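Next up is one chain by itself, shown in structure tokens, the form predicted alone.
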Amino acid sequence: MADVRWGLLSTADINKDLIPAIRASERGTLVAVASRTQETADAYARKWEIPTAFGSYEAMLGSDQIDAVYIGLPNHLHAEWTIKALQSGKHVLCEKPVALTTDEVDSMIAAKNKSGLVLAEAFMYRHHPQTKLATQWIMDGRLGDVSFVRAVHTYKMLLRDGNIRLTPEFGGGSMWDVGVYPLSFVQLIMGGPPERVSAEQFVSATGVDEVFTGQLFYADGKLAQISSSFINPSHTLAEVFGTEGRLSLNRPFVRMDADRQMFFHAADGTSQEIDVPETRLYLGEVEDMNAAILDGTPSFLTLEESRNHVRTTVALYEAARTGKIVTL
């Protein structure tokens, strides 16, 4: 195929970030959108100037007009529709978290292996030059021996009535929604999941965690702390502490490239700003999918990493629920 023909499976709000990314990609074309009703799909297609509208998800998956789908459904539907899409012959880019249990992830991986198609988790920040620069600095040893990582992602949820992020059975909660970003960053820097975790959470009347904080314990005394919230003003931060200095990222997980900064604070007290190229935040994950589909290039974010995102998140929730340290 010359280009990857993309379809949006749902009219989720997150699509507004994927639509310009697909259109900006060199080898991707946005072809269609699917909703649960034809009326909704038609209206959405008109608004975003998408050529084809399907009145059901099944109709899109059964169409030969589509090569790959982006799944931005609520968290509890990720596994079900990813598996259906793969079984229908469609490559899948699934919004984070890829699933809510490791059993679901394993079923998704099995469907992917059986189909021979591409499956990847949509963690857009992983593909951004800032993240790649940070990991390169650490790999080059410029921070010395990394011993501690701290990462935060919070925002104040203003529209609350009917919000799926406040529904427990839909995989709601601040940790599943935005806490997985700090968790993913920690596991990237530390090279994988921790040995054990502890956690605390504030569960509101909605039944989900509106504030969550966790501590991750690694071998050789290495530690990490993560935090997420629905009730505090928008804030993201990631810091990596090494024996030779500290790396700080002021906007590691969100858009607004013009305000994105990264600094290295050396052991001698000097500081250096590291130039971060301005790149569309969601473009990298689309380009990575296009390359995997068209060239057979391995996905930059592996399914093993995605499984570990889910595995550690589940352990953190168990630690917060029981008040005990949980060993992975």
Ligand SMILES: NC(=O)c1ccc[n+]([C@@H]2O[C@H](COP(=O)([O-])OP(=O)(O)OC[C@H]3O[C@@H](n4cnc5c(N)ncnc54)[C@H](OP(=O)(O)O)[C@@H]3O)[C@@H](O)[C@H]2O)c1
Second form
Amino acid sequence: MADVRWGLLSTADINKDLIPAIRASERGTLVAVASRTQETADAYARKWEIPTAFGSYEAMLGSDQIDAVYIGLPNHLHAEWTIKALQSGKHVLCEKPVALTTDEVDSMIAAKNKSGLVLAEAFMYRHHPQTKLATQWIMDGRLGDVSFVRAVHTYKMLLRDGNIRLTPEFGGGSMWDVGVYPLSFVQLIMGGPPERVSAEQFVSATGVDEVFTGQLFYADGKLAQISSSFINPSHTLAEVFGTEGRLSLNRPFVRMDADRQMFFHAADGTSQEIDVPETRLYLGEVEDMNAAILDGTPSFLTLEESRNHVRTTVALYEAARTGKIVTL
Ligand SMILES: NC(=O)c1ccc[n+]([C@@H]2O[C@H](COP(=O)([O-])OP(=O)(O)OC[C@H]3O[C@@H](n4cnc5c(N)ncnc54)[C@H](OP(=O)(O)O)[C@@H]3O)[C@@H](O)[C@H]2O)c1
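The form predicted in complex with the named molecule is what I need now, so please give it after the form predicted alone.
Zooming out: every chain and molecule, the one shown earlier first.
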């Protein structure tokens, strides 16, 4: 296979970030888009200059022009269409959250294993140099022992009419939408899921959590706090507290390639800014898929990590709903 031939499964808004990334990737080519109607697919293909437009998702999955699909569907459709795509012989890059239950994730992993194809969750920030640099600083022991992490992702949702994030049955809610970023960061630093969680949420008239906070308790005594919201101005932040200092990541999860900063505040009161090389944010996940497909390189983000994101999010929602501590 010379290049990976990519197809977009849906005309989702998020495609606008993936299209330039696929086109900028060294060994990826964007060849098609599929939509539930031919009219939408045609108009979208014209606008974005995509060679082929399919009038149904099934038609794209049945085509031998496509090697890999990018799934940017509403959250409740991720598992269904990932499994269909794998069964049709297509590699899959699926948006976060990869699914809404661990049973769904297990079915996706089973379909991936049966097909021998590549399946990865699209967590773009995990591929960014800032995340990798932060992880390296912590692994090198520069913070001493990490005891506490806090991370936040908020934004004010302005386009509310018909927004998939406000529909409970679609896997709506701020925790599923953007809370999974802080959660994934915490899991990366802590090395796995917590032992138990507690949580609180504000559920608005929409029926979904528009503000969510969770506490995570680890078997070795470490702690973490995460927050997400649809009603506060856009903000992302992550801080890792060690016995020798604090690492502070300004804008760790943002979609724009701009103004990322990282600081180390040492125990002696001094602070230093750590240079963060900038890259095109969504390129890393596409290059990672291309390498996994063409070279057989293991995916950078493992499905075990993705399963733990879902497992912990489900536990956090249960804790928020019941007001009880939930053990994983
Ligand atoms: N990684 C990131 O930075 C990032 C950012 C934003 C969103 N996301 C993720 O990407 C996914 C899509 O988000 P989005 O904001 O791009 O969504 P969106 O604009 O609402 O697009 C969702 C697409 O799904 C298709 N669809 C199929 N069944 C549908 C249904 N019953 N209702 C509505 N749409 C349906 C539609 O495409 P057709 O009409 O063409 O069939 C629609 O365009 C979500 O999982 C979200 O978490 C990730």
